[in-house]
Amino acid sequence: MPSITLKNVCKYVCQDINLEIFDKELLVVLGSNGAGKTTLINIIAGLVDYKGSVLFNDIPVDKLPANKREVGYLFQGLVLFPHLDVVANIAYGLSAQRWPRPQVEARVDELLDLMNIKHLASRYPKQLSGGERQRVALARAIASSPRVLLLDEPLSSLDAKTAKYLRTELKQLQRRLGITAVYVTHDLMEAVEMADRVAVIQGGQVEQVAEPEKVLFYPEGERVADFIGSPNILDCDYCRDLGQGIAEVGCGGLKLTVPHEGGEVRKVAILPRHIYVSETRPPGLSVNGFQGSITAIKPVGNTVRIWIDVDDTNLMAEVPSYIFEEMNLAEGKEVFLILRMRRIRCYESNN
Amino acid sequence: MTILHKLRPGWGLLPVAVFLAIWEIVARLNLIPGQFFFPPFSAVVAEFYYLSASGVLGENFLSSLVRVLIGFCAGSVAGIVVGTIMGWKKVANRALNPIVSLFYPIPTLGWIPLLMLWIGINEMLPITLIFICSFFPVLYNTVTGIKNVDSDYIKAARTLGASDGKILTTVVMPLALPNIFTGLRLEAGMAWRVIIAAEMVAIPTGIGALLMKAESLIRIDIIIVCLIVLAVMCLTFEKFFEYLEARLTAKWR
């Protein structure tokens, strides 16, 4: 049984939205600027007015303000308040509900220790950093054990490093944790490594939802291959598994060396964006190089798209215009790739 | 600590001392012909003192401060309340808007002689012009401040399970302190000109009444007095709403 169900849902630009989202699951929003993305968890949050029928364990919630859904929300950019300590903002959802004060405190405690804060206690907002306010805003959202955790692209202010930390912290609290989860973002392998799910939504519509692997490597309908932008998808002839956590697969002439998982890795994805092209060979070891010439040339927008030919395999690499620029590529030129070996995506048997 | 970084907190008084000084040595050698109205700032200072022992002072004094006091609370407290109510809910915002806007810009003093027949010439009269006086700049800074806040806190609090009133009171008031606070302090200053010019005007104690009456007798020492009690009051309303401010808000702002 879904734990969340959208019949019908209308609202801007959503229409017609048909959603079920499983119990315990981590359900990724994925679409563009304006898709629709925030409308849906709004929707679901009950912060909007709407067409159509949302249902927690097949009970409609349409009637029920935001604050009687029980959903914990940790919005874009936060919004920890700024005249409450970290211990303040943890307890207002739980005073708000009017918890008796020894269970508030005594959950407060128990989050603090859960997020790691506890040394942040008597701090207000402005004295935290950006990994720490998540941290905190993350707290104040489950602290009273909500229905359902909605997370609108909430690493999106940080740095690429504390992002991927934190994404990954996120992801085992909320697998610890056992709670339902939407989660809204824009970044495809972002996506891909949060999701146990993702809904693509295009133009108010949800386009398809399945499996990470499956939305990458079998995208359905244009609308989704186009915004998920050309990976190069190889199939795979073998698969040997050097530890580590890495592969070494063939795919026609090339072997690279992929992230891995434990499966037999039927077939790679890897978007264009993530393949360097160098004219020059890159200095020292460098895995998953390669060298190939230039079939085509083709300018998309504020990027330049570069077909190359490695041994039998026609690879699409993407390179920004102010780059290409710079460089002096042309058709039937050889040149150099490095495929980054952390953004390959493998599609395996036991998926 | 050196000794520069002992004395630093004195500085703020030199300018004064030597403005003070000044003044002294000016009116004793007499560089200004008359000294009837030019007396030396210890002719002043022993005005004051005698004005003080007298109880002439204090008891003027004790009339302005009063006025000032129950005129800018009840403003103040009403400027609040209906700039919440308005910052808050639409419906009111709409309704109480052209009405604010009509009256608001009618100078506090322009309603003295509409009052002076309405109410007479008692001590309600100063009081109603610090109430006017305070109403409309306390309610237009507390509108600004709620409006101000940001939609999100109030999402974020809704989602947490708090109620309208609940997130009023714990979120928006709060976090629109600083703007009310603006208000606050800029008429604390403003309700003790507004005193002086209606005792001035209508009312025959107070401070302004004295100033008067030292004007009629030509005691140019005892209007200065009076304005430097004035500049003190004033100073000191605005001070205390500083501090105030800062003791509410500094932490998280």
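Rigid core: the largest C-alpha set superposing within 1.5 Å between the two forms. Positions refer to the first chain, counted from 1. These numbers come from a predicted model, not from an experiment. What changes on going to the form predicted alone:
- Once both forms are fitted on their rigid core, the CA atom of residue 271 lies less than 2 Å apart between the two forms.
- Residue 104 shows a C-alpha shift of 2 Å or greater between the two forms [criterion: core-superposed Cα displacement of 2 Å].
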Second form
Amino acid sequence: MPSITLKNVCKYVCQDINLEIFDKELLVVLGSNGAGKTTLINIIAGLVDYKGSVLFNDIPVDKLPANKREVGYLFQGLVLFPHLDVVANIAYGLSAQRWPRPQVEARVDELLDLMNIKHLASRYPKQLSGGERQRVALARAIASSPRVLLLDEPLSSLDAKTAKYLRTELKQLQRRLGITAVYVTHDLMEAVEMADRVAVIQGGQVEQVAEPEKVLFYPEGERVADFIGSPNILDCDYCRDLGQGIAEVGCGGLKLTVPHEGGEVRKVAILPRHIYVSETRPPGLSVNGFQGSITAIKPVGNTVRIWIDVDDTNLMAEVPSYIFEEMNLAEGKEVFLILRMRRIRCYESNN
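Return one more block: the form predicted alone, after the form predicted together with the partner chain shown previously.
Chain only, nothing else included.
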């Protein structure tokens, strides 16, 4: 499987993009709508004209058409053929490439097993759930054994539970196939959960390329920090393992229960949108539940940011504007908040 190098690539919003994608890695391209994410992977696929150069294993592929680049592409809209059953959808590209029928049948059968969809073989797209359609589309994308897999926000239309499950499946599949993959998303936590490295792109410029934890805990520059939501990053004074995958950490005056993988937790981060704010004490306010005083309120786009002082620690929460309008909040008012444990990210050290 190839490494991919982009040199001074330009197209539409993307200008002078320089980026290296390692052999067999899963790179997540993270950015807001219109940042240039889809344009970037369309360039890699050869679906659009562009300036600059794209290299696979240091060999330019600029003159190769899309069907010669050995790239599998999973589009955001899936685009399954409604008049074809699952087998025919998966086989479509292979038949178009004039694979012998016995080889097509063998490959489709292999993919049905790999994606655990053999029981769906004779069904049509309208008879499938969102997750099932996703598996069929992925099987079709990898049917010809591409060297590169490109995925354009493939889980954005699924419910949260299904999307989380398929993220795990996708990452395991990418590892099993040993394929170089580029995954596009606008969701920070999706990027953190999936990526070997994250490339943050804003306004057609690659702002930072790093491991997920470094992007989250050490964003480079104001544009990156602003995009990921200015997370609340707290230094930890101590870490006490509580067993069963959780730990207690002390962050200034706050005691938090956090997910734990066994190392010493040095920092924790939680996005403002993952802090629940209430005017009244929520039922069962215990784990990571606090009371604090509002120190500032600032509207930002379709959201409102609320700064809350809790035991001498200033936390920023974020709520949609339509919810804020229904609340009676003002500076100086006492509120209750919950830091959702499963949304807290930890920076651990084994030293």
